[in-house]
Each structure stands twice: as C-alpha cells, then as structure tokens.
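One chain comes next, on its own, written out as structure tokens in the form predicted on its own.
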Amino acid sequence: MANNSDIIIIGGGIIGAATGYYLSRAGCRVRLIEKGYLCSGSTGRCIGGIRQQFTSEGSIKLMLESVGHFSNMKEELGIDVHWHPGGYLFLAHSQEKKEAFLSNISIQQSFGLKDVRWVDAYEAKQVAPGLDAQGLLGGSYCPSDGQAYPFAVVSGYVERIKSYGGSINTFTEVAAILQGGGRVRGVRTAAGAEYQADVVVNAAGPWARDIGQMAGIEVPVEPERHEALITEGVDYLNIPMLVDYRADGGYFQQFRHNGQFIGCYSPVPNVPGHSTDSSYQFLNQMPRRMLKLVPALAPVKVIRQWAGSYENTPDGNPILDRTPLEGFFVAAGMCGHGFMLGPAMGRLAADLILNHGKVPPVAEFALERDYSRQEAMK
C-alpha cells in the first residue's frame, strides 16, 4: 500500500538521513519525514567540524568509525562532501586545562585514537600558522580530525535512500504516534495523513522530547540556542579547528574548499529553547575572539550570522536505544556533535533495528541510564 513502509524515520538531519541510508541499503522500505526542508534543524546550522577527541569510550570509538566513513564518502555516495582532515587543536592557557587535556589524551589513545598528542606552545604555532601564543601552554592536537559540508552529506544519504526505493516527505509535521497492541503502528501528520510502519525512529533532534511524548516516552533532550557566523572566502591558511575553552574563547575553522572561516562560542548564560534569533552581542564578540587567536584575520569580512539548536542531554552523551513501546527507537540528543557522529550513529542505529536488539549497543547511550557522568569535552 502507498502509505506503508517498513520503517518511518522522523527527522531529516544527519542522524535520520544516515540511519535511513543504512536501513535502505539493507533492503528496508524507509520513509523519512521532516517537518521543514532537509537540514533545516541542527544539521544545517552547524559549523561542519569533525573530531575524535572525546572522553567517553562510546563517542571516541564511534568517531573513529565516522572519520572512516567521511573519508570514503565521495566514493560511497558519489558526491563530494568536501572532507578534509585539517585537524583540531584544543588550546590550554592554564595548568589545570593542560593537565585535563593530558589525561584526556591518555584516555583517547587507550581507545584507539593513536595520532592525538600534546603539543607545546612552539609546536602549536607550527600546526596553526599565525596563532598568537601569548599565555599558551600548549594544546591537544589530532591531525586526523577534520571537516565536511553538512548539506552535501545529507543530500548524498537522501539520494541513496531514494535510489533504494525509499520515500522522503519534507514540510510534513508529525502530530501523533500511532499505537496498538503495545507497539508502534505508524504516524499521523498535522495534515491528517497516516503512514503505517512497524518501526518508528525518533531522530528529531531538538524536538526529540516532543516526539517522545507523543508515544508516552520521556526523552531527556533539551534545545539550547547557539549562534554562528561565516566570513568571506580568503586564501587557505592551513589552520586546524581552534578550540579555546576560556570564558572569552570560541571555536572556529577555515573551510578548505572555499576559504571561508566559520565559528561559534557557547553562550553564558545558556539560552534554552528553540529560538533561532541572532544577536548583535554575538556579531560583536565572535570576531574579537577569533582575532585574539589569529590577529591576521582582521581584514576578513563577516558575511552572515545565524543561530540553531544544540540538542542537550543531562550528561552530554547521545541517546541511542529502543524504548518500552515496541518498535519505537530513539537516536537523538547529540549535544552539538550530531554531524560528526552521524555516519557511525546511523550505522549503529540501523544495526540495532535490524538485529532486534534488546539492549543499547553503547551502554553510556542508553535511554534509561545514570546521567551523572559528564562528557568533559563538550
């Protein structure tokens, strides 16, 4: 029947698209439902960074896999996603931060991230030309971290879903989760259309809690506004993603494929909710924070700013699990790391569904877990 599928995925960002791709490739009839346009949520508003430097075993191992997927994506999906292993450099301006990074590096290396290392201030200037090293003790550097273009990645996955016979419904808002006999039966849209499936995946990002509540499932994901900006394109400077955790710091990188700098910082205090308003404060502050680290950027012009949502969990780790409602799964709560985790998370979610898994594939990503342990490198 036209409205029947094997699996319905709610959410047209990287997590939904990647999950749909792996399920479609395995022979499932997939319907991807997105309430706006593809990438209209968090994925299309991120800054495109891809790193393996985390402190939880689950995230580190998934990111090792994700980097492998990104590096092969042009061949696998037939689209240039502008993957570039430009590296990430986390800066330490205090002894406390240096000791934390050294501890993190030990953890990361133990879980297989072999090329991450500590660099002193002199070495930091070598891997980041033009870096102002005033007060810098050094940093945590991983040259195999990198960048890719979110819209191209999602487009590649979606085109493959369609090539396998899947359906894509954009500008289609889910209003209800259909249930019967203790299991999920499909969804009803705000326009009244019903789509049937024995499996529904909640990959709704910042709206994951709302979708969960439709099914009677509490999903502890809260949206939080983060702003970003992008500059005009200039000659590529071969600077890795710079991450400065100081109160007046930020994160920024230069895209290899077009020379544009893109960056953001975490607001203090945080701004909960779904607002995507832009502020003059950010537009004023972010360039200053970039210039403090790379003064040579002074002539570069900002051309656009925007805002989007992090989808935060209480402990900074994602949620990937089945739920008490049979056939209803959650893949959400990526805490600002959804784009980079997406390829491996999609593969893992697909395996969980295909294998009828009864336990979460990564213990620290369980829906019902102790949320007190914090991911240190948020």
Given for the second form:
Amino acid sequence: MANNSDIIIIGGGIIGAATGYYLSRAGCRVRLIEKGYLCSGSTGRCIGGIRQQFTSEGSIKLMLESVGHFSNMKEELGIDVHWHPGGYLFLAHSQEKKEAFLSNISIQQSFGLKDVRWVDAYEAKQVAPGLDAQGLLGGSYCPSDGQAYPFAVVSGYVERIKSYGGSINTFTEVAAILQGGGRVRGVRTAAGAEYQADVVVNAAGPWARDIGQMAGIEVPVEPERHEALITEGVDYLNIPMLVDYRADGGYFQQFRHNGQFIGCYSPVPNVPGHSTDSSYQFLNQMPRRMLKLVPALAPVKVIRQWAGSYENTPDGNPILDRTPLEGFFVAAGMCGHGFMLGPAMGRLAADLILNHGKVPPVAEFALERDYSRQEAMK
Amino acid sequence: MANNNDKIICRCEDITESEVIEAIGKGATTADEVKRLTRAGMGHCQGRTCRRLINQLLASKLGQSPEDQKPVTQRSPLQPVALKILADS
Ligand SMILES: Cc1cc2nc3c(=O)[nH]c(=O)nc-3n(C[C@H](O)[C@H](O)[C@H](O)COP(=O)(O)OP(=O)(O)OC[C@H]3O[C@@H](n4cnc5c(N)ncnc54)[C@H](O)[C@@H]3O)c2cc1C
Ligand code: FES
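What would the structure be for the form predicted together with the partner chain, rather than the form predicted on its own?
Below is the entire complex, every chain and molecule, led by the chain shown above.
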C-alpha cells in the first residue's frame, strides 16, 4: 500500500474526523492516524451536549453553523446521530449571574442566535419539569441547543472518509513530524513506519502540545481531568441540559433516544494532567448535585462512571491556525466544547487548509494571539 | 440488520450478532471498539453477559486467540446504584 497521501490528520476524535470528512469531500486523499481506537481520547468521554450560548462572535457563529450540520447529519452521513434539540438552561442563583446572562443574551442575539431568552424562575420550572427552583432567579434558555451521540457522529464521518478513498490507521502512534526543504513532509510512527504528505494536521486534542513539540512549535493546550457518570434509561422527562455554575453545581441532561441521564461537573480546584482515573468523591458529589436540582431522580440508577480530559487554552478559545512550519496546521484546544464545535470546526479547518494563503485564519482562534480575553461561558 | 435467524449478543442493549459482525467489518478489532460502535456492552449489566460472546465473535472472524484479546476497560459502580444512595453515601 502506498504510504503517501495529500493530507495526514493526527487524532481520531471529532476534530480529526470532521476535518478529514470535509477535506475528503473536497477531493483530498486523507490519512487519519489515531494512537488508540477511534474516540479513545476526549470525544468518547464527553456527554454529548451541544449549545450555541457563548460570548464571542467566533464561537457563537461557529455553533450556529454546527447545529445546522448536526440537524442535517442523518441525511448527510446516512447515520442516525441521535440529534435532538432539547435545549440548554443556564441557571442563575445570584443577581450577578443574572446580569451576566442578560448581557450575554443580548450579545448572542446580536450575532444571530435568535431564540435564546431570559426565563424567570416560574418559567424555568415550566421548561424544566421537576426543577427545584429554590433560590433560583431564572436562567438563560435556548431551546435550539441540543444533544447528539459522539460515537455515531465520528463513525459517520470516518465511514465517509473511507468511501472517498481515504485511509484510517488506528492503534498507530505518531512519534515524529518529518520535515525537509523548510516544510512538513509527513510523519513517522512509533513502530517506525513513515507516511509522506504535504499537509499534516495536529488534531490531537489534549495531546496537541506533545505533537506541536515534535515540530518545535509551542501549542498552549493543557489537559485537565473531568469526570462523568451515566444512569440507566428511564422515561424521557423533557428537561433541557441544566447548567449550574455554582461551585457545587454541575451539568447534566437526558438522552432523548434511550432515556439515560449523563452528567459531569468542573472540579474546584481543577485537576491538571492526562489522568482518566475515576473518584469515589465524584460518585458521591455528582448524584447530590443532580438531586439538588431535580429531586425526583432519586431512584434512577447510575450504571457507569469514567473520566476524560478537557483540552484548555489560556483564554478558553480553540486554536485553529497554520503554523510557522509550512504545511503544518493545528486544530485543537477546544476547551471542553470540541464535540459541539466539531462539525463547523472541521469545515473551517478544511477551508483554511484548502485556501492556504488566500483566506486569513480567524483572529480569535490564532495560534499567536493575546490570550488574556476570557470566554465567559466556559 | 436484524433478521429472524439473528442471535441476540447483548440483551441489555438489544444488539444482534449481525450488528457486531458489521462493526468488525468496519474495522473493529477489540471488544472496546465493538462496544463504542454498537453499544454492545454498554447496558445495565455493563457487559457481564455479552463480553464473552463478543470476544468469541472477534476470535472467529479475525482469527484472534483468546490470549491476544485485550480486556475491556472495567468501570465502577459494578452494580447499578440509585442516585439517592450514592448521594447519601
Ligand atoms: C467529561 C467530559 C464531558 C464533556 N462534555 C462535552 C459536551 O457536552 N459537549 C462538548 O462539545 N464537549 C464536551 N467535552 C469536550 C470534548 O470531549 C472535547 O472537546 C472533544 O472531544 C475534543 O475533540 P478532539 O478531536 O480535539 O480530541 P480527542 O477526541 O481527544 O481526539 C484526539 C485524538 O488524538 C489521539 N492522539 C494523541 N496523540 C497521538 C499521537 N501521538 N498519535 C496518534 N494519535 C494521537 C488521541 O488518542 C485522541 O483520540 C467533554 C469532555 C469531558 C472530558
Ligand atoms: S448484555 Fe450487553 S451490556 Fe448487558
């Protein structure tokens, strides 16, 4: 088998798969290289939430586009990805949060997210039946936010890459980036195989910094452990994804397609590093936090817990850019939002690569930027 | 997809033999990959019933010997437990 292709993508998560799909569709010969199985990184560990409620123009517009892709995926990829617009409700228990949400809502509306709105505590209970509204001032609610099933989305993209003639190498670890004549030439694997390509994309999620270092390029992405759990399936309760930003809060939703509740929270203090160990503390805390918001879930049984990595950048925004090494691109650092961003990010990455030198990259996703302006709805 | 002669491999998630074989056809070589492509092993019993059957299918379709097969990642809790009990523990 020939060891060369037009484009090599490192990373078999949502970003690598979506980027590979859009490049294949445009006629490129793609090779996707993944050190484990597909989705073995963060993508297979995420909870499948999809929202458009962000605070920067770039992320809001990308998410409007992504939701369009998700809602069309059944037709486009020929696979049911269980897209369901069940909505997202961000809860405000303080005046400060309320004001922040109100100001975010007007920013979001100005960038085209028309159906996001403030709901008071009474209306919050109506859109989220069973919600305990104690101490609640209201929330930021967007009914067109939703959910999908990560394994199906990645599998749909990968099957398309294959049908366009691309190759998938699983259980293949990239160990070096090949360079020559001032540009990228391909990759070498840990087993010593070499693959040639004129373009190499670093879509290695939480490992993006390691891949960057192989080419001598600093990619400021830090892994951070996040735990999650899932319950047995029960009747669908029509509750949107609930997001509680308080220190003892969390986020959880119910899958429309099989009734399972899935949830996680951001630990304080945070847990840096690649660890995917599960803790008993989480198994005690997450149920508490869920029951505080929806007490009626008390008898629902947890069947599994796990952990994965967020891939954080200093300002909470992704990195999508070319690099100083000609032909070497980076699409990583999705800061815990990579699944939802994936479809639009893949489309945008493909555009950037195909129109290299003609269209400028998005400034707020640039590799070398001022990382001090924070995304507020992390 | 499912036909009348098709055996159920994963009872919890209602996954048939032909669905598992289809996943192997898509490139799955481990029970972990089969689980993620089909959901077989993700159900209430967490694969206790179906794992052996999936490994047998992988062995027969791909010529793997049982010693070569990687164990599936085991995740707690090993028995389903109610949210309320966990919250109070
Ligand atoms: C608990 C939890 C909940 C989350 N919930 C959500 C959510 O609701 N919605 C949402 O949008 N996002 C969520 N996320 C975040 C989301 O999972 C990530 O942002 C997203 O999956 C990142 O995708 P990726 O393709 O960039 O990275 P990954 O999926 O990690 O893919 C990168 C791949 O690169 C591979 N790789 C690394 N090094 C090498 C190498 N040297 N050679 C070959 N391959 C290599 C890895 O094995 C990995 O599979 C959550 C994350 C966690 C942990
Ligand atoms: S029989 Fe497959 S998970 Fe229970």
